[in-house]
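Just the one chain here, laid out as structure tokens, in the form predicted on its own.
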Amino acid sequence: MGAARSYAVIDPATGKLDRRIFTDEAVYADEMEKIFGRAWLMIGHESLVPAPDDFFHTYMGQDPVILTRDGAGRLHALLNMCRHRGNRVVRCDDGNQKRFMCTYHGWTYRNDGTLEHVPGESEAYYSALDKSALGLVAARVESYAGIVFATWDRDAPSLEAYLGDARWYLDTVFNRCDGGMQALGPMKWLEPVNWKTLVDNCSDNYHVPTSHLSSARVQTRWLGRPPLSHEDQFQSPNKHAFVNGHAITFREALDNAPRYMHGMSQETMRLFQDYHDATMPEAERRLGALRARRVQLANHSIFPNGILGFRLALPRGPRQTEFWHFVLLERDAPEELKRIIRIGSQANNGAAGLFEQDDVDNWRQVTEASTSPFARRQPQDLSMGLGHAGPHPDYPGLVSERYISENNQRLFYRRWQEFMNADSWADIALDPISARFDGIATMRG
């Protein structure tokens, strides 16, 4: 990383990687300019506004946004600051309210971004104010299977373009019934971490083994699940594939099994399975007969800081990230089996969960290891499998050979050095979308 700002922090021959990105704090402020103020970014759920007037505080990196639903049905991201002197419109997380107005000097804003009312307009601005030009910034707003993605460049490619052979992977959770999902929470905490290790990690199961021990013993002697080993994670059929900066693991599901789900147990095996059972006509008919009974989407990342599904890791500074944890329900399940997956979730997520714990000591170990002078001059090694993965047979995007790996993290980076090098999005390449979609899902469900 030189003067000029030019990025060069992973080596794609021997898999080091510079530790500087994780605490300097002019990365971090590149980061803020060059990734959040031009990649796609999850910020909601379209079940969290339901009704026409709902709106959900939300963030896209550390800018404070408003998701709405306008009064006729239709989703705006504004960034939550009033365009007289940058006071916040909304206080609150939530609510229904059809106008917002600035609590310093009383301009209103419509809850489509448009300025409405200026007190003294015309006696104090002697009715010279562009109040069209002066509406709250609003950012460009897609929608995927029900979570809101936004973006303040106008000239990203289409949301479908940017996920790209990724939604492959991701309709078999998100897509798969059709009544779509519903999000629970957030649930919120701040840790002293750097964002990207959490992205990271979404991959990454070679930890699970050593990391999750404990916590994998107390679910095995108590929910019956099955034990952990390194010799099963090295021996495993699982995939682990790389589509435009995503990062996925899936696994090869048998076709009759109830998808793996927080919640599941000896005792709650049988909701899961009935529920499975009705549910997999819909499910091959919106994704296909392989999706459906054959592809079971495991541990990802959104780019740039989607996580683990619906969470999201919003950067706080180069060590620190706030955690929103959601929980995602199949909104037509059994209202029983929906307490069980949303307790299983917090259980094993969040704040209080199992595995997060173990998580987010490394997570803290991990970004304190970059602090000092001396250790940020010792690079990280991310060379496991190096040189074995390409296209598949079967599967879309850039296939590692074997299910535990770090070409997801190697090309993650890579995808983030991309990014930070680009001055606009024609530097910036996007695999073209080739999987095969069978079935009737959608990018809108």
The other form holds:
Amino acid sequence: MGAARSYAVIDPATGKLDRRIFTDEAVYADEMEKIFGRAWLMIGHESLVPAPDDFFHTYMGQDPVILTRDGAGRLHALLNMCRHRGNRVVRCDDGNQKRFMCTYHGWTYRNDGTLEHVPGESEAYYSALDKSALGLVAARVESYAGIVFATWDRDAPSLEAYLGDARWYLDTVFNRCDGGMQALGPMKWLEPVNWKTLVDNCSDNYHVPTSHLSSARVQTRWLGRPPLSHEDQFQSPNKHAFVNGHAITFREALDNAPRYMHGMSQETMRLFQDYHDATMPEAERRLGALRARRVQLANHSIFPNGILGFRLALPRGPRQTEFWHFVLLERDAPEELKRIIRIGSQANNGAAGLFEQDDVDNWRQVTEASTSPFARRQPQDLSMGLGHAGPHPDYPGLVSERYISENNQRLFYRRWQEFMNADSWADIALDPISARFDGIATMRG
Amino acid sequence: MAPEMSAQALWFELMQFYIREAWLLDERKFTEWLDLFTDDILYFMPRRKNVLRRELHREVTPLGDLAILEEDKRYLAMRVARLDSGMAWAEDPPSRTRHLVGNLEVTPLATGEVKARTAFLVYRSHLETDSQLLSGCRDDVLRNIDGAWRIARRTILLDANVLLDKNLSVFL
Ligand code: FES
Ligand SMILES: [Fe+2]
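Provide the structure of the form predicted in complex with its partner chain, given the form predicted on its own shown above.
Next comes the full complex, this chain leading.
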């Protein structure tokens, strides 16, 4: 396996996708090296480790990683594996510690990864152990507007180049206000699905009026949520855009209405609108008028496994994925509004989410279709909107004509294939940053 | 609550209440189940974190943090109502459940309400071979309204960090 293997899984002319990539053990093992071993992976948020010596336990794909803030305030992503035999040095979800002591033989590391103490160093090891070469393995870490990313690959481009023009859209949510965002969560659960099914679903607005109609209807009746219909979606002026593997869907807002958020209802709409209006000067200053007023990021995924904003799809084998559901709130928003968004988000998404609970059996059966001998020979059909996407005068990336399209899905699997066929980052193309980033918002927030 | 009721009689009455609730859930009589809650119900399921023993006060996430469920009557009613739409796919076809509820401890409160703590094991079987055993406890506050017990507050603590079920579409 490995470098010798060559993948041709998506036919760009027809949109036919070889479904064996969802359950094949060898493909999965290859993904862990070539995608999760190389890409910038979303691992946490700076607000989860606000104080010196805070840590938050997370994952880069399957690898357990400790996100730490050392005493000087610097962030580190450290493989949670004692360099002696490999025991984990952290077993808690989060906390505040200057040191991590391995519970097996007592090797002790500082929270910057340095190996500080080895029991019996002079006696048992005859002072021959090179402690400086046995610190916790560290990944490269960079942040975007408070969201922390890490990569194992020293040759990976900067996070800024990796996000590329996708950030032009992402900024409209994650970089909209001066005070930044705070993360709550995660709630975690295991789904019997391949990780890619739910990443590609992030651009699948087509499923919403079928998969989620029952919850949408009761929310129309009880909360005054606008009715959801196929017709509205097909006529919608909103679009898909695709950059560097990141799949964006966005609303072209010509009506000065706030971006759709969970928690919106007839009775809360005023609060959302007031907040939108009150923060518009700030948003324009940060993002420029076009992005602040007209571009509203909707469902999206960040390659490879960031889903619907700051949420994670952590692979746990070809047929299992651990979901991490977080809610991000604008730190300086009114407390009442934050409460409404939090409650709306946790009611609609998450394991018990009114919307999200209806997704899993679909993805599960899409995954399972790759396991039975006759079904696995039939490709997936991703032909929707073929030939109806391209460059756009106002919007960066490859942009679809319609909101309901499989443009992003085709491109996601093409990007997947590009990573899988690459020997190194030298073989992975990056779209140049060409969008105009008006306003003062930067990578740092 | 009638003040003259003995501790034993109260315990017996509440145990019957919980057994009836379990049957309502397992027989999928969700509208009747919903009637067991007061209009000001808070139906709360916090997350549970791995923390060191000396930090156990941080184990359960407080109200105000991201929860698994933090529902009022209206949200519970939406969950029940959607089941009748014919399109609530997580539960259509429906799960087979068995709620076993026990270990009841009753503490009358000065307000006239009663704190009732129970432990549960809930078995869920779904579609062909999916199954899950959910274990946890409920911390309830019960209020007697016109002679009938109603749940005014329910806090559910699941014995899990990463939930092992594909979704949480059954009621606990
Ligand atoms: S495995 Fe960690 S000290 Fe031995
Ligand atoms: Fe969905």
